[in-house]
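Consider the single chain below, provided in structure tokens and representing the form predicted alone.
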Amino acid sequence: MPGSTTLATRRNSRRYAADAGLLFVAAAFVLPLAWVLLSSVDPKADLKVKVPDGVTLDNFDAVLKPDITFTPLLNSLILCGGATLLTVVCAALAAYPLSRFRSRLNRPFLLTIIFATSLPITAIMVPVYALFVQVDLIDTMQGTIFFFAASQLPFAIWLMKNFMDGVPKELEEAAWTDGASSFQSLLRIVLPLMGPGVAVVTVFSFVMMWGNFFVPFMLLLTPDQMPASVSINDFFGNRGTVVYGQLAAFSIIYSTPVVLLYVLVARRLGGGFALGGAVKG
């Protein structure tokens, strides 16, 4: 029938348009990754995505130096690892009463947290810089760790609270009956059961800090303390000259810790809260 044929044609047209849109989005993600991989082994790398005429590891040899890669990477691991650990611990302690105890202040507090996540980091850096100068935390690793953790904490609390709501309270009540305190039930029951949630908060916090350029650039002054997110700017030379091959090689090395972290916690991310049977019987 003509009507059904026209309807099928419209559906096919919409499907083709959707497929074309998805392919365009996929290309937007794949092309930069392809440029990084190909340029890292290209002796004559430029801004074009092309198969190199010859494969070389000279770009990696040039960047695998203590002052170029190893020291900045170590600084990044110290900053982001310490701040992530502090963020996860504080988020768990803050999310627990929000999840388990009801109060008229819970909703305003959560709304304040959500509002805090929308504040641009550039809007608060001037007063933060002045405060850090007054308390002698400027150009210190611990001061940058504290600010990293504070900037990620609002969203981490919100995430952790939502995951914590999925753990049945009956399991804690059974532990309380056996004499466990609230802190012991959080440590021994709630957190182990919400492993996927802790993994999500950990990966999200670490990734957001790992790629942050502005905060360490403002709060750290000594070149030896600069993380890799700031030292990558050294590959952009004067008058617009860029060593693209070394930049691509450094980018691959710089991305490796984040990829390894995701691989290590991937099995936790795939877990679920299949706890329904734990409260039956």
Contents of the next structure:
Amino acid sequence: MPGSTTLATRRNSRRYAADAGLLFVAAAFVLPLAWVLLSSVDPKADLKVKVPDGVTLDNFDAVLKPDITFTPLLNSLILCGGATLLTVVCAALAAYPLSRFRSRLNRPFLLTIIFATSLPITAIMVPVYALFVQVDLIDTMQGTIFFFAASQLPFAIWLMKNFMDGVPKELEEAAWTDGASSFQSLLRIVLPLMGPGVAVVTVFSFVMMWGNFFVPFMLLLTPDQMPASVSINDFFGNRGTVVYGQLAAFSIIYSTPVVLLYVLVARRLGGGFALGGAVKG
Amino acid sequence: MTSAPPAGPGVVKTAPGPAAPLPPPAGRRDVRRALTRALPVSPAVVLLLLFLAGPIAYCAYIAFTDLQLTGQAESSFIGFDNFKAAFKDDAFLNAVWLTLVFTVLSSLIGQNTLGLTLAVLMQRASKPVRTVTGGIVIAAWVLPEVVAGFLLYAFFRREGTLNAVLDWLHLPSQNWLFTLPILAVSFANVWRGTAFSMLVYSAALNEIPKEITEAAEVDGAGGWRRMWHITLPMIRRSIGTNLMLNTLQTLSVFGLIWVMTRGGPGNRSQTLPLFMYEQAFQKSMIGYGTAVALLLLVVGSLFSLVYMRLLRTEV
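Form predicted alone already given; the form predicted in complex with the partner chain follows:
Below: every chain and molecule of the assembly, starting with the one above.
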């Protein structure tokens, strides 16, 4: 059939055009990424992307020290780990009755949650600072953890509820007839069945907080408490001339955990990571 | 603060209907069941009230005071003076204008259009190209905000990559962060945020039944016409939600701009969040800074309400 051949050739040429377009965008997007990768092993790194004369691990050696890397990363871990744990536990508990029991309060509660999900949290950082000074939570890890968890909770509850809705109720009803309480069925039946969903909420919350700069920047003051997102600023501030190679090496060390977590979850769930509940448009 | 106000006795009213597992029993058991059902919500509600609703209410209060950071014994209520002052303040109006430019350029035009274009191209492209491009664009999105800021700082600096590329192409180079700072940070936001739109639109396009586009193709409708008359109308809800989320995200960008330019040179890339920070902390006027924060919050709330209307069938 001549008709189908022209259709096929047209499709082929369209594919080449699409490939070319995508590769052009990819080339533009990759340049800043290439800079950080190449500079981290370049003994004479500057601000340009260039192939290094020789490959060295000196930059990594220079930053892998307690005060530069390990303390900030540990702080990040305590801060984000604590807040993520709090977020996931609270969100799972809150999502359960919302998903399982009918109540006329569900709808208003969920609408409030969606509303809060999209509020610009940046805007309230100044009043949060003022409030934290008044109640003596400023410059404390626990205060920052609580605020982090609260800011992430609306979205976490919303996501968690959507994942929970996917677990059929019949499985639980059997357990109820056997005398299990709601809490037992949540713990033993619902959460294990929605394992991937819990993983998404956990990873998403963790990644959001790990990368967040403004919240710890405002709420923590003591240098030893600073997480990596804030301490990375020191490379520009008080160390005199910026050693770009070391900055690049530190950027890689600091980014690796979130990139790995993303890959882990994204592969398990296809491309729908983080979009599962939020933007089913 | 009492725990769990929204989950009070009102929960007792189990809606009658086929989905209710049991007919509602009467009396004390009923109240007890309502409480056990409300109990799990309470930790979340307490956290949200104390650390989110509380600061927002406090924000609405101190925006009307002359609270200052240093040396104030007490602050007093000054009504709308902060807001009146803001609208007479050239630096504030400059920040409003720059926020508008930043949002329109980077979110409405940049992230949205580029994300849609990438998603459409990906439908037609070969698999390896799709994977590589997707991976690179998503990597830019996953990186922490401050790292993204540094990478683009290096990219746009006078000695940076962009000028090296322009030199190589024999095009004029310039000091981007000095001559066009708002454009540079807008591009940075596109670099960082496009992946989200790309994923939203890819998901939406995958849900369009193949038969529809194929039928139109056989009928001889060209690429643009299919896009305009079939694809775009079918994904219009995704476009709406994506625009809302991108805009809200962009309104609250702080770290990216802070790292790249600190709002400068002068105040030529100072969007509202950076202006708010400067007033509250560098100039110690917490009341004034919070008034700006409240305005930002109100604008954000309006967008958020529109977003909720777009989602209304889902709840």
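Residue numbers count along the first chain shown, from 1. Remember, predicted model here, so these are calculated numbers, not experimental data. Definition used throughout: the rigid core is the maximal C-alpha set that superposes within 1.5 Å between two forms.
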>> So that I can tell if Pro32 moves, could you say whether its C-alpha shifts by at least 2 Å between these two forms after the core superposition?
In response: yes
> Once you lay the two forms on top of each other by their rigid core, how far has the C-alpha of Leu260 moved between these two forms, in Å?
Replying inline: 4.4
